[in-house]
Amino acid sequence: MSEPFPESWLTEGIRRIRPADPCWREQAQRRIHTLTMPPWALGRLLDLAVDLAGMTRSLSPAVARRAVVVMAGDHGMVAEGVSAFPQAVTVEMVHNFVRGGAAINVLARQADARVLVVDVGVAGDLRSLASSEMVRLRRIAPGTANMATGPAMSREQAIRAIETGWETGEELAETTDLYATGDMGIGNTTPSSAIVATLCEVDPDQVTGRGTGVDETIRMHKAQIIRRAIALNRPDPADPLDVLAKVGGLEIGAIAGVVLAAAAQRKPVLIDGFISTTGALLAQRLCPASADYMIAAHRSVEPGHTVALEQLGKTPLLDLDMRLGEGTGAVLAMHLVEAAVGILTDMATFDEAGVSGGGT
């Protein structure tokens, strides 16, 4: 679309979501029951193969097209010193990912997953990546505004940060069986504990990790950052798209838009760390019934991400004392979703081996 659509249009898309399916969820718990093992023998592999047999509707879930959708952009409020690295870092990064260089195109080559690099708020210029098949220019503004100052964005930019994040899922659809969230943008960490502050009601002091890597002095200053955005802008918790525009960022809105054009599409959604977490919290708080195609991938070491996913109701994955981000995590955790959906398909029942002592 042309244009931005309109806030009734977001709500129509969202009423298209539905919980994933308990009677497939039924049937792979059933099926698990006869292969040959003790029962429920490989734990949550196995409660991630029922997951997916409702999120899918299949007893046999699709999952070989895999991509990582990178979200990027750029924070006003980096001018208040709450990163380790300079904002310029941000375009260079997405032109490390272009070259294929940086740790997500490494994972992705392993798990066989397409890597796609959407500009939806980066302050520099990438205009000459225009022609590579693995950027996106969806560019809403460079950058938000210092959310230490006022608004980080308008609600009209926050719905477009949805929509453009969604529009890609859609793009993505005919090729794609499973998705993963990935994000970049020099102080994200800042915007996403704003939004999990604001959402989950706690004290910035309890989300607020390094980032970067910033020394406690830092991370001290980046809560009172904060904090004082908090009381400046005074974001709705029980309105998501107002938290968004007031202390949110624009790709932390548009992997909100992937994780609900996923759901809408009743396909599975890797969520990577805390970034993508955020804008997962965000879909969730937007759609309910888009949590139940969301699967944690792995636990990042920002404590934000833990009262995240806690809301979330989620237990990732893989815990690897992981922060970069990029979807890093997420594409590791494909592994596993393959694994899951090959026992599910592929291992034999205790009738067909020829087993004795299994049951239904």
The other form holds:
There are 2 protein chains.
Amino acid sequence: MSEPFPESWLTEGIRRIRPADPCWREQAQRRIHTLTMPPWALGRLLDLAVDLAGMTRSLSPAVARRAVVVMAGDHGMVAEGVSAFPQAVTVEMVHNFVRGGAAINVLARQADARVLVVDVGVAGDLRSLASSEMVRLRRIAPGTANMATGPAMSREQAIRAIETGWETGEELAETTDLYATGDMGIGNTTPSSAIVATLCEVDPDQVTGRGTGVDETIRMHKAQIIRRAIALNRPDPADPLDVLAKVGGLEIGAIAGVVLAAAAQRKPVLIDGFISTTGALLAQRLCPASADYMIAAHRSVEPGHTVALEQLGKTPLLDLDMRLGEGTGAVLAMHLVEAAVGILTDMATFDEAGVSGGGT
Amino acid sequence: MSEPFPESWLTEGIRRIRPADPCWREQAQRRIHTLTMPPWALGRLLDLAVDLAGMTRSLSPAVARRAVVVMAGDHGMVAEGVSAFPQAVTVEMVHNFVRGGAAINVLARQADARVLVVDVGVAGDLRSLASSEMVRLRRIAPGTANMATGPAMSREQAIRAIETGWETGEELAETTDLYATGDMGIGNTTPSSAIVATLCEVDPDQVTGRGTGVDETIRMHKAQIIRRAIALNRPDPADPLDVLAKVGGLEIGAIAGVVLAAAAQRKPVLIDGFISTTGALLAQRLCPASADYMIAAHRSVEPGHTVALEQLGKTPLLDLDMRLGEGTGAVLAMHLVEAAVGILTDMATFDEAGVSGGGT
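Switch over from the form predicted on its own to the form predicted in complex with a further copy of the same chain, please.
First the chain shown before, then all remaining chains and molecules of the complex.
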């Protein structure tokens, strides 16, 4: 059905990705045990500190320069009536990002993170934003095709989506220590559910939620559309590119690319909600070692998100009933990354502080 | 058994505490529905924004000036062998706070929060810190008495502990928009478990955990000491001052006082882990309206914490398996408070941004 993965220079890039370093993890653990607090008393903040040391090969992991990449794309299957918002909102929201009025702008400012919006497949016209520092026009197609009637895109387009994400990650490399992923695309919970259902081999109903706020009738209709798309296109669960091409989205592929680029640079990448985690799951299937660089930022209310997180073996840092996307959960978790690093680097040891150790 | 609560000027202070304002809550809700995102898509961050509006009577709640008050005290019942650390660590850690080497210092710096440490009942000598900006020497007793052999303190001392907390909250009023509570006191999970067991009328075993890291044998011993202390002292669950006096701690009473002072000022107060939430529960029993001003910052691994949170009707913002105290969880949640305010004040509306509204 498909060639042995993958074609193009993506193979080369993926070959460069190495797992996190267990020696640096162990050094971080040892240091933490000398710090003035009871054993592992900051819990998962300390686990995160150890993860960061293993990723960056450092006891003072760099996380000061931050960027959130918001991948934007449209979806042909919105013709099936699966979203509460009209497709035009994708373009309108990109303009809102550029003017700084969206939730991601507010939260990124607070997190001191740069926002970069990449058009990888928006259906409307964004040429008026060509000169914006914040925008990259890298459109592969004006939205995907309707997966309910045929493949969402070609295999070549799927590869180009991932490569575009990777290139964006590389463009930011010189100025970025900590990455975050985000998405904008009306209807994009539907391809995310289709990808997760296929890769995790579960019934679409289990991984299909209410997206931006459809009712139960439309949710069931969404699950039915996904079932039909999978039956028609027969994506191969063992071939992530085939899955992305047949039932995916351009921005989802591009998110996978950003994640792989961060992993190749041995830098942490905060994964936002359901759409971003679907991209991260594709990245992990393409290159299992890339998962070592992913930090699950938050748990979305979308049921498919929890399934995807379990497949990645990740427990998210935040659980606040959010379901917005844009990278909002990812930037909201940045301060926890900063806190983990601060604990590792700035606390006094028992010896330095003259504090008596515990008896156990 | 006890006079109708309470004696002294505490009565007057409590009388000033009013519930949060439902009109401001409703205004905040209405504004949020006009912002460029699907309905309530930031979940509990938006609930928090509404809470803050109701507390502060404002659509741009002030949260910029932040302080964490760390109440320090010792506990006579450490003679029963309930803690993994020696009592001297309370004093040693206060010195560590002043030198800036503890976890609370690191996390408070990141949160841009002032740290104030108040000795309300430390057993060692802290006079060398009298000139420190960061310290207040307000010792009521050099630690509590051993509650396994008699009451931990007198009713008068319990009232003075609460008043000391209140006065600290008032001292900070001019320079503080957002309060946080913290604690330092070797052995203080034991009186916290005793207070929660009494106020919530549950068996001590259900609310007794491993504190800073004791094993299961010592944990069971702790629960047994608490049972003995309750049987001996017979604290009255309907009289919070009686409970605090007989099986409590000076720093726990002082935390209750800080919480009440914040509520009287109509300002938000972030409640840290188990010890702080025990103080908050005392405050709520003294004045139910004060609970409107409490924000549960995180869920500690201590089993009694979850019981106390349920009594307060609070769901914590963070759940990171922490169990350190000092106010670390409370300052870690400050950025979520800031984020909630930012969403309320800085996002564009659908009209302003020219974004199409949802169909549902």
